[in-house]
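Take a look at this one chain, the form predicted alone, written out in C-alpha cells.
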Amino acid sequence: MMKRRTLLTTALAAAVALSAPAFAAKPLVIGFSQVGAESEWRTANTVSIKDAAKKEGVTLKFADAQQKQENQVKAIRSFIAQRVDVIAFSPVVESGWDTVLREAKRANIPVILTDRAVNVSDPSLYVSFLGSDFVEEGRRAGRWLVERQKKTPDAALNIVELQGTVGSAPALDRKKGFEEVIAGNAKLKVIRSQTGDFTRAKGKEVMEAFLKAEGKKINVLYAHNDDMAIGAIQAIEEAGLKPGKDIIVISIDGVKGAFEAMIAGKLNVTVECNPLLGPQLMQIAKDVAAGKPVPKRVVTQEGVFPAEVAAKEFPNRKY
C-alpha cells in the first residue's frame, strides 16, 4: 500500500511540474522609453506601442524622455535594475549609447531601436532597429520639389528649412535625402537652414526670424515634420503671404494635421512616416525573447502624398 501511495505522489508531482509552465507563464515585461510628445507624430506612435502591448498581454513599463538624452539614459538602467526582458527605445539623438547599452548587453537584456537610429561602435550592442528610411523621406520630398520645379523651368526656387532635433537621425538624414537629390539642380537654393526642434512652436518663431531675414525672397519651405511645418505656416499667414501659393511647403511625416492644412490649400505635400510601429515592435521582442533570428533592419513602407489627394485620402488616416 505505502509503495503505491509512493508511486502516486511521485506521478501527481510529476504532472503538476510538466502542467505548471502553462499557468505560471510570465507575461513579456518591456522597457520603453520615448523620446517625448512634441509632435502628432510621436502622441499617435506611443498609443500604437501602448495599445499593441495591451492587446498582446506585454507588460508596458514605459518612460517619457522629455526630449532630453540623460532622461534616456536614467530610464535604460532603471529598465536594467528592474530585469525587464527587452528594451526598446526610439533615441533622442543618434551618439552617446555605448556606454548604457554595454550595460544591456552584460545585463543580457536585448534592445530593440524604434524610429530611430543610433551611432555606436559595436552594431551588436543592438538586435534589431524598426522605423523609416529616413534618408529616403528627404529624397521624395526633394524629387516632389524637382518635379514641381519643372513646370516653371526658368524661375530659381530660394528654400528655407527647419530642420529636426539636432543630433536627431531624422534631422541628419531628412537633410542629407533633401540635399542629395536637389543637388544637381541649380534653380534649387536652400538659403537658410535652422532647427525647430521638431514642434509648433519653435517652427512658428525660426518661421518668422527666416521672414524677417529674407522675406519675399523665400519661395519654398522645407520642414522635416508637419507639426513645424503647421507652425511655420501661421507665421507665413501672420506675415500677410499665403501659404502654399507664395510659398511652397514641403513636410514630412503624414499626420491629419497636415492632410487638414492640404485641403485647406494651406501645404503642398506631405511624405509619409508611419507612427503606428507597436503591433510589429510586439512581435519582435516576443521572437527576440524566445531566442528567434529577428532582422537587424526593419523598414516600413510609406507613400507620399501631395495636396491634390488629400480629401479623398483624409477619411483613411489613422493618425
Given for the second form:
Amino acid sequence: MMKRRTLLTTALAAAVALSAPAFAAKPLVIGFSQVGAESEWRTANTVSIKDAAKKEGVTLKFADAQQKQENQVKAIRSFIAQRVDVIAFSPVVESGWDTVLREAKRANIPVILTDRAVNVSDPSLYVSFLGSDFVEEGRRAGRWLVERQKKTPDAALNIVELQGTVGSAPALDRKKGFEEVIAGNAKLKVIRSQTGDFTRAKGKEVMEAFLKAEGKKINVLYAHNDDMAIGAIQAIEEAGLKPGKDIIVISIDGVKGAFEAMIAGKLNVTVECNPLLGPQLMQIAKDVAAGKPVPKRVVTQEGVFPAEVAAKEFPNRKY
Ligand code: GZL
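Please show me the structure of the same protein in the form predicted together with beta-D-galactofuranose (GZL), now that we have looked at it in the form predicted alone.
Whole complex next, starting from this chain.
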C-alpha cells in the first residue's frame, strides 16, 4: 500500500512540474530618452541600444527628444508614471536636470546616463555614466594639429571652429580639450568659433558665413563632429576651395561618412567617438535592477584615424 502511495505522489508531483509554465521572470523595462536623430553618430547609437535591448529581452520604451530638453524632461516624467524599472538617457545639454532626476529618485527608479554628462548638485541622482571622455577627444584633435603644424613650422594657421550643440557636454568639453593643447602655440589661432548644432545643414551654413567673412585666411577647420565637417566640406567646395588641402579639416566621431571623405582626400583626420553603447548599457541596467554595484563612470575606448589609414580601416568600421 505504502509503495503504491509513494508512486502516486511522485507521479502527481511530476505532472504538476511538467504542466506549470516555467516561471518566466518579468522582462526588465527600461525607459530611454534619446537626444534626437541629428547625426550619423546618433543613428548608430540608437540602433546599438535598440538591438541590445532586443538581444537581452529587455522591454525598451524609447523616446526621441528632437534635440529639445523639455521633451526629455517630459519623457522621463512619463517613464516615472509608467513605473519603469530603469531610466536611461543621453542629456541633450548639461544643466537643468536636478528637478526631474529628484522626482525619479523619489520614485526609487535608478537613472543611467549614456553618452553625455549632466551637471547636477547631487551626484546620487544617477547611478552610472557610460560614455566618452570628450575633453580627451578635443585634446586628440589638438595634438594631431600641433604635429601637423610642425611640418610647416613657419606657417601660422588660422582655425575656424564649428562647435556642437550649445551647452552640451561634447561641445563644452571638445572645445576645452582642443584649446588646452593649442594654448601657447603662437602659430595656431582660432579666429572664428560658432555652433553648428552637430548637423550637416547647420555646419554648411556656418562654414559659408566663415568663408564669406574670412575667405582665404582660413587654414584649418576644427568641427566637433563629422556631420558638421561634411556639411562644411560642401561649403568649402562651393567656394572654389579644396577641403583637405586648401583648408585642413579635423573632426570627431569616426562615422562612415568621415572615412568616405578621408578616402576622397577631403577630410584629414577624425577622432573616434564610439556610439555602440547598447550592450554595456543593458549590462549596467540589469546589474542595477538586480541590486548589484555598478561603476559610477564607464569610459568608452576610442582611437584617432588620420586619412592615411582610412582606406585600410574602412572595412572594419561598425558604424
Ligand atoms: C558624442 C555625441 C555627439 C556626437 C554627435 O558622444 O553626444 O552628439 O559627437 C552627436 O555626432 O550629435
